[in-house]
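The chain below stands alone and is given as C-alpha cells, in the form predicted alone.
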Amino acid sequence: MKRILTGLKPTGDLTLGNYIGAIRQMVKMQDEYDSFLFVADLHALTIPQDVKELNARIRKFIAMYIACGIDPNKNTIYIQSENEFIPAMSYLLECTTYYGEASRMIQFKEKSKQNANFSIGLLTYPVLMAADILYCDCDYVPVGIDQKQHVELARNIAERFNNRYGEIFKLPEPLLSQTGTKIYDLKNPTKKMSKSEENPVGVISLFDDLDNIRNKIMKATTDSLNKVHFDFENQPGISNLLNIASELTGKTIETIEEQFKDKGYGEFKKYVADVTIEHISKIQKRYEEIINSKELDSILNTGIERSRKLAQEKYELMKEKMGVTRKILN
C-alpha cells in the first residue's frame, strides 16, 4: 500500500470550509493509503504564538479530526515535537541545502517582507518540512497548489543527499489535493472561508456554539433577487449556502432549488442552519467524548512510537553515511 503524509499546523480555528473542502477528502483517502497524520506544532513557532492557545490547539486539532471521521486504526497519528529525531534529521538536511533554495520559498519571501526581524526558523522550516516528509519514506504528500513548492524542495534535497552519500531517501510526489467543494465566507462570499480570518462573523468554526452558528447563517450576505438559485457570479451568497446544504445533506443543488423555488431567503437560511447544526452537533458530541479521554493519549502514544522508530532508523543511517558516528567506517 502506498504511503501518504499530511501535516496540520495548529493555528487559527478549523472551519466548516476545512471540513467540507479538505477533511472529508482525507477520510476517503485513509482507505486507499497507509496514512500518516501529524500536528506540525514546531512549524507554528516560526512566528510568535500565544503559548496557552498553541498548547490547547495541539490536542483540539487531533481530537476534532478524529471526531470528523479520521480513523486511528487507518492512520499513524502523532505530534511532531514528540519525535526528537525529526528536527535532528532536519539539521543534517540543512547542511546539504543551499541558502538560495530556502530563501526562494514563497512563504519565506512574503513573511520576511512583513517583518524584517524574522526568525531563522522562518528560513529553515521548509527543511524541517522536508524531514517530516522524508523520514517515513512516504510516496505522496497531499498539498494545495501553493504548497507544491515545499514537496519539490524536499525532492531536491533528498536527491542531492542520495547522490552525495548513497541511496537513503525515497523521492516523494506531490498529490494535488482532491479538494471538495470550496466554501466561502458568509459575509464576504467572494473569498474563501479561512481559519485565519481576523473577522469571525463570516466564518463557521467547528468549535462554535450551535446558537452562534445559526446566527451567522441567518445573517449571511445574500442579494435582492429573492430567488434560491445557483449563480455564483450574480448570487454568490445564495450559491455558497446552496453548496453548504448540498454537501451536508447529500442532495443535489437542483433538488434544493426545487424545494425552495417558491420560498423566501429567510426560510432557506433556516434550512441551511438546521442541516449545518445537525451535522456539526454530531461532530462536537464525538469531540467532547475524546478531547480529554485516555483514548486520545493512547492514539497519540501508538502513533509516536511508530513515527519515532522510523525516524530514528533514518537518522542513524544518515549519520553513518555522513561520517558522524563513533564506528570506524570501511
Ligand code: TYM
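Positions refer to the first chain, counted from 1. Note that the coordinates shown come from a computational prediction; the quantities given were computed from them, not determined experimentally. We call the rigid core whatever largest set of C-alpha positions still superposes within 1.5 Å between the two forms. Compared with the form predicted together with the named molecule:
- Relative to the superposed rigid core, residue 165 undergoes a CA displacement smaller than 2 Å between the two forms.
- Core-superposed comparison between the two forms: the CA of residue 72 stays below a 2 Å shift.
- Relative to the superposed rigid core, the position of the CA of residue 20 differs between the two forms by 2 Å or more.
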Second form
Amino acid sequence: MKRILTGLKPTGDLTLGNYIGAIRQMVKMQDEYDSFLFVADLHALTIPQDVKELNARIRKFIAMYIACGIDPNKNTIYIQSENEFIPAMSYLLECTTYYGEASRMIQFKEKSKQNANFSIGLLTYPVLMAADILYCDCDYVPVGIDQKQHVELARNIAERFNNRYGEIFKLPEPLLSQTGTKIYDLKNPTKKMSKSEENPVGVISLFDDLDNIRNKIMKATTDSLNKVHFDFENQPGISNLLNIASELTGKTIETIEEQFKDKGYGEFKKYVADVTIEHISKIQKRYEEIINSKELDSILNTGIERSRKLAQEKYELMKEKMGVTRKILN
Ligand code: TYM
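The block above covers the form predicted alone; next, return the form predicted together with the named molecule.
Once more the chain from above appears, this time first in line as the rest of the complex follows.
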C-alpha cells in the first residue's frame, strides 16, 4: 500500500485554506493509502507564540482533523514533538543541506523580512519538514501550493543523501488539490488565506460562527466587471470564490461559471456561502462531540508508537550510513 503524509502547523485556528489544501485531500485518499497526519507543533516555534494558546491548539487540531472526516482507524495520527527522532534526523539532514538552498525558500525570504530578529529555526524549518516527510518513506505529500517548494527541497536533500551515503530514502512527491491553487484572503484576494492573519475579516476559520462565515463571504472583495468568470489577473476575488465553490462541490469551474452565466455577484456569493456553511456546520457538530472525548489520547498513543518506531529505524540507519555509530563498519 502506498503511503501519504501531511502535517499542519498550530499557529492559528485551522482555516478553509488548510481544509481544502491539505485535510480534505487526506480524507479523500485515506481509504486507499496508508495515511500519516500530524500536528507540526515544533514548526510553530519558529515564530514567537503565546504558550497557552499554542498548547490548547494542539489538541484542537487533532479533534478538528477527526471532525473533518479523518478516520483514526485509517490514519496514523500524532503530535510531531512526541517523536524525538524527527528533530534528531533533522540535524543529520541539515548537514546535507546547503545554506544557499535553505535561504532561497520563498517562505524564509518573506518571513525573515517581517522581523529582523528572526530565529535560526526559521531558516532550518524546511529541513525539519524534510525529516517529517522522509522518515516514513511516504510516496505522496498532499499540500497546498505554498508548501510545494518545501516538499521539493525534501526530495533534493533525500537525493543528495542517497548519492552521498547510500540509498535509504524514498523520493516523495507533492500532491495538490483539485484546482491546485491557494485559497486567498476574501478581503485581499491576492494574499494567501492564512491562519496567522491578524485581521481575520477575509479569513474563514473552521471555528467561525456560521452567520459570521456568511457575512465574510457576502462582503468578499469582487470587481466591477459583473461576470462570474475565472480570470485571476483581472478578477482575483471572483476567481477565488470560484475555486472555493469548485473544491467544496466537486463541480468544475466551467460548470459553476455556466450556472451563474446570467446572474449577479450577490446570488453567486450566496451560493458560495451556502456550500461553505453546509461543510463547516457538519464539521463543527462533530468537533463538539470529539473535543472532550477520552478517545483522543488513545488515538495519539497508538499513532506516536508507530511513528516513533519508524523514525527510530530510519535515524539509526542514517547514523550508520554517516559513520556516527559505535559499531565498527566494514
Ligand atoms: P501550514 O500549517 O501553513 O498549512 C497547512 C496546510 O494547509 C495548506 N494551506 C493552504 N492551502 C490552500 N490555500 C491556503 N490559503 C492555504 N493555507 C495553508 C498548506 O499548503 C499546508 O499543506 N510546513 C507546513 C507544515 C508541515 C508539513 C510537514 C506539511 C510541517 N511538516 C510535512 C507536509 C509535510 C506548514 O507550515 O503548513
